[in-house]
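Given as C-alpha cells, the chain that follows is alone and in the form predicted alone.
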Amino acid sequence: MSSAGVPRHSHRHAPVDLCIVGGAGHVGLPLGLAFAAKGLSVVLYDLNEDVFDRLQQGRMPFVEYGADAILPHVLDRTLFLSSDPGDVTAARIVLIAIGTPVDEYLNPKLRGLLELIETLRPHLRASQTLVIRSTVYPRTCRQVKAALERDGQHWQVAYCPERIAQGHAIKELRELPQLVSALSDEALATATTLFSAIAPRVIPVSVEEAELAKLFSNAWRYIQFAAANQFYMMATEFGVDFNRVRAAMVEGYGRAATLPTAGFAAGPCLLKDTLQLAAFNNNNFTLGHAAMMVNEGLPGFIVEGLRRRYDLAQTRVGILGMAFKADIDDTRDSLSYKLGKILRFHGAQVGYSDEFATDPTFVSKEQLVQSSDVVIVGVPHAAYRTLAIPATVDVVDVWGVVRPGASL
C-alpha cells in the first residue's frame, strides 16, 4: 500500500475469472502468466509494490524461463495487478499461493494460512471457490473450510497443490498432471476445470491424498539427495571420486539411473516439507531426520576436509554459485551462505560470486577465481562448464560440473 493507504494497484473491481492471492511470488506469478495466456482473465493480488512495478515495466521480477515472451502479450489485457482486496471480492475464483514456512525451531508454522483467511475474509464470498494452492500441513485444508463456515454458509474449497520446479514453472505447467482434489463435488468440478485450461490432464484425489502427495513428493527428492550425498562422503573419505562411481552405476543400467548427484540440497521446499511430514507423524519419521543431518552436514564435511589441507586462517576461498539450485537467482535457504559462515568461523577469508543472484559483495566468477586459494562449487549454473581455472587454484566439486579441461 501507498503510504496514505490508496493502493497503487488495483483492477477497479472489475469481474475476472480468477484472483490469485500472493501473486507477485515465485508459485503465483507463473500460474498467472500460464492462465493469462490461455485467455482468462487474472487478478494478481499481493503487497509487493516494488514487483508490481518492475512487472509494469515490463521486466520479471526474477528468472522464470519462458515468461518473459508472455508478459507483454497478457499484462493489462488478461493479467491484471492489485494491491487493492476488493479485486478478490471481484474474482470468481479465488486461489491461494503464499509461502508456508517453519519457525525458528523447525516446526511448521500452522496458523499462516488460517490467519490469511482471516484477513481476507472481509473481501470472501461464499459463492466463490476458493483454491488452496499452498503447501500445507495435512488436515489443514478442512481447518480452512471450518473456519469459512463459522457464518453458516457452505464454502466451496479445493486444494490443488503446486508441483513444479522453480524457474521451469512455464514448461511444466504445460507438460506436467496436475493434482485436483476438493471438499465438495462443485469445488472439484471448478477446480477441475481451470486447471483443465493450462495442464494436459488432471488427476482427481482427495484432499487428504493431495495433502500428502505433495509433501511424500518433496521429502522423496529430499531423502534421494540424502543418499547421493552420503555415498560422496564415503566416497571420498575413501579417496575415490564419487561422479566417476555414479557415471559407472548409471550408465545403461536402469535400476540405478534415479540416484541424482551429489550437492547441496536445499531451497524454500524440500528440507520445509521434509520437517512438515516429520510433525505431522510426531516425529517418528526416521528417514527425514536423517536425509536431513545429511544434506545439513554437507557444508561441515567440505570445510573439515578442507582443515585437513589448509590453514583456513591463512587462506582465501571463493564459492561459486550462492542460488540454491542452477541457472535461477533464488538464494532463499541456500547452503552455499551456510558453507561460508562455517569457513569464516575457522578464519577462512570467503568470497561470493553467482551469476543470476546479484548482491554488492558478489564478484565476477573469473574474479573470484583469480583472487582464491580454493574455490567450491556451491551450485551447478551452466556457466561453470567452461569456466576457466587457473592450475595453482584447488577446485572442490560436489556436484561435477568444472571440467577439468577448463583449467588454465
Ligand SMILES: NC(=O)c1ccc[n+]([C@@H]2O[C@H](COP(=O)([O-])OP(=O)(O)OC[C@H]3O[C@@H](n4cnc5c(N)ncnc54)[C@H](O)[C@@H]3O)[C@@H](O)[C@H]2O)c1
Second form
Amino acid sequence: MSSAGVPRHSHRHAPVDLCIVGGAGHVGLPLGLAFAAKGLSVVLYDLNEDVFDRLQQGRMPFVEYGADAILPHVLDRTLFLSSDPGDVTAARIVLIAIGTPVDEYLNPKLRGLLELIETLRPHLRASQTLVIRSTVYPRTCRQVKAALERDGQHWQVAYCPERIAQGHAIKELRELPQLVSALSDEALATATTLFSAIAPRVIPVSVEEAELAKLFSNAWRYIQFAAANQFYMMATEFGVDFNRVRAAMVEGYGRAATLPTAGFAAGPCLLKDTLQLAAFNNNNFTLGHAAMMVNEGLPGFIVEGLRRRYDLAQTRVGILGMAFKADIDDTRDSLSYKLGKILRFHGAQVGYSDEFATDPTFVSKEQLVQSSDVVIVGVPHAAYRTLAIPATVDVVDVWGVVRPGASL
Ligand SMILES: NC(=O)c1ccc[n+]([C@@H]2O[C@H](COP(=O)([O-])OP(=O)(O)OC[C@H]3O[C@@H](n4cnc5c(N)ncnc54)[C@H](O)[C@@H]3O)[C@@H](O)[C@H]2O)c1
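The form predicted together with the ligand is what I need now, so please give it after the form predicted alone.
In what comes next, the whole complex appears, and the chain from above leads the way.
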C-alpha cells in the first residue's frame, strides 16, 4: 500500500474469471500463470506488493521452471496483479492459496484460513464459487462454508488441493490429474470446469477424501525419506557407504526401486503436513512422529560424526546448498540452516553457499571449497555434480552427488 493506504496494484474491479488469493506465492503464482496461459482472465490478489512490483517488470520472484517464458505473454492481457480487495469481488471464482503453517510448538495454525475468510468476507458474494487450494487441516472446508453461511445464504465451496513439486509446477500442472471436491453439486461442476481447462483429467472425490489424500501424500513422502535416512545412519555407523547399498538394492529389483536417496527432507510442506495429520489423529501418528525424529535428526547425526573426527572449534566447515531442495532458491525450513546452527554451537567456523538462493553472507561454491576443511552437501543442486573438490578437503555427501578427490 502507498502511505495514503491506496493499493499499489489494482485491476480496478473489472470482472474476471478467477481471483487467486495468495497469488504472489509459490502455489498461487504458477497456478495463475497456468490458467492465464489458457485464456482465462485471472487476477492475482496478494498483500505482498514487493513481489508484484517485480512481476510487473516481467521478472519472476522465485525459481519456477517454465514460468519466465509464460509471464510476458499473459501479463496485463489475461493476468493482472492486485493488492486491492475490491478485485476479489469482481471475480466469478475465488481461489484461496495462502500458507497454512504449523506454529512454533508444531501445532497447526487452524485459524489462519478462517481469519482470512473473515477478512475477505466484505468482498465476497454468495454468487461466487470459493475454491480452497491450500493444504488444510481436515474439516476446515466445512468450517469455511459454515462460517460463510452465518449470513443465511448458500455458499459454493470447493476443495482442490495443490499437489505440485515446487519449482516444477508449470510442467506438473499440465500433467497431473487434479483432485476435485466440493460441498455442493454446483461448486463441483464449477471446479471441474475450471481445472479441466489446465489438467489432463480431474478425479472427483469427497471433500474429506481430498483433505486426507493431500495430507497422506505428503506424510507418505516424508516417511519414505525417513526410511532412507535411517538406513543411511545405520549403514554409516556400520562403516558402509549407504549409496552403494542403495544402488545394489534398486538395480533390476523393482520392489526396492521406490527407496529414495538419503538427504535432508525439508521445506515448508512435508513436516508441516505430517504434523497436521498427527494433530488431527489426536497425536496418534507413530510413523509420522518417528519420521520427524529421523529426518530432523539427520543434521545432528552428521555433526556427531564429525565431532568424533575433528575438534570442531578448530575446523572450518562449508555447507554446499542452503535451499530446502535441489535446483530452487527457496530456503524456507531448510535443514542446512539447522546444520549450520549445530556446527556453530560446537564452535566450528561455518561458511555457506548456494547456487540459487542469495544472501550477502554466501560465497561461491569454489570459494567455499577453497576455504573449508570439511564440506557438507546440504542440497544436491545439479551444479555440484561437476564441482571439483581437492582430496585435502573432507566431504560429507549424504546424497552421493559430488566427486571428492578431484583436483581443482
Ligand atoms: N509450496 C509448495 O510446493 C506447495 C505444494 C502443494 C501445496 N502447498 C500448500 O499451498 C499453500 C500455499 O503455500 P505456498 O508455498 O504457496 O505459500 P507462500 O507463502 O509461498 O504463498 C502464500 C501467499 O499468500 C499471501 N497471503 C498471506 N495472507 C494473505 C492475505 N490475508 N491476503 C492475501 N494474500 C495473503 C502471501 O503474501 C504469499 O504470497 C499451503 O497450504 C501449502 O501447504 C504448497
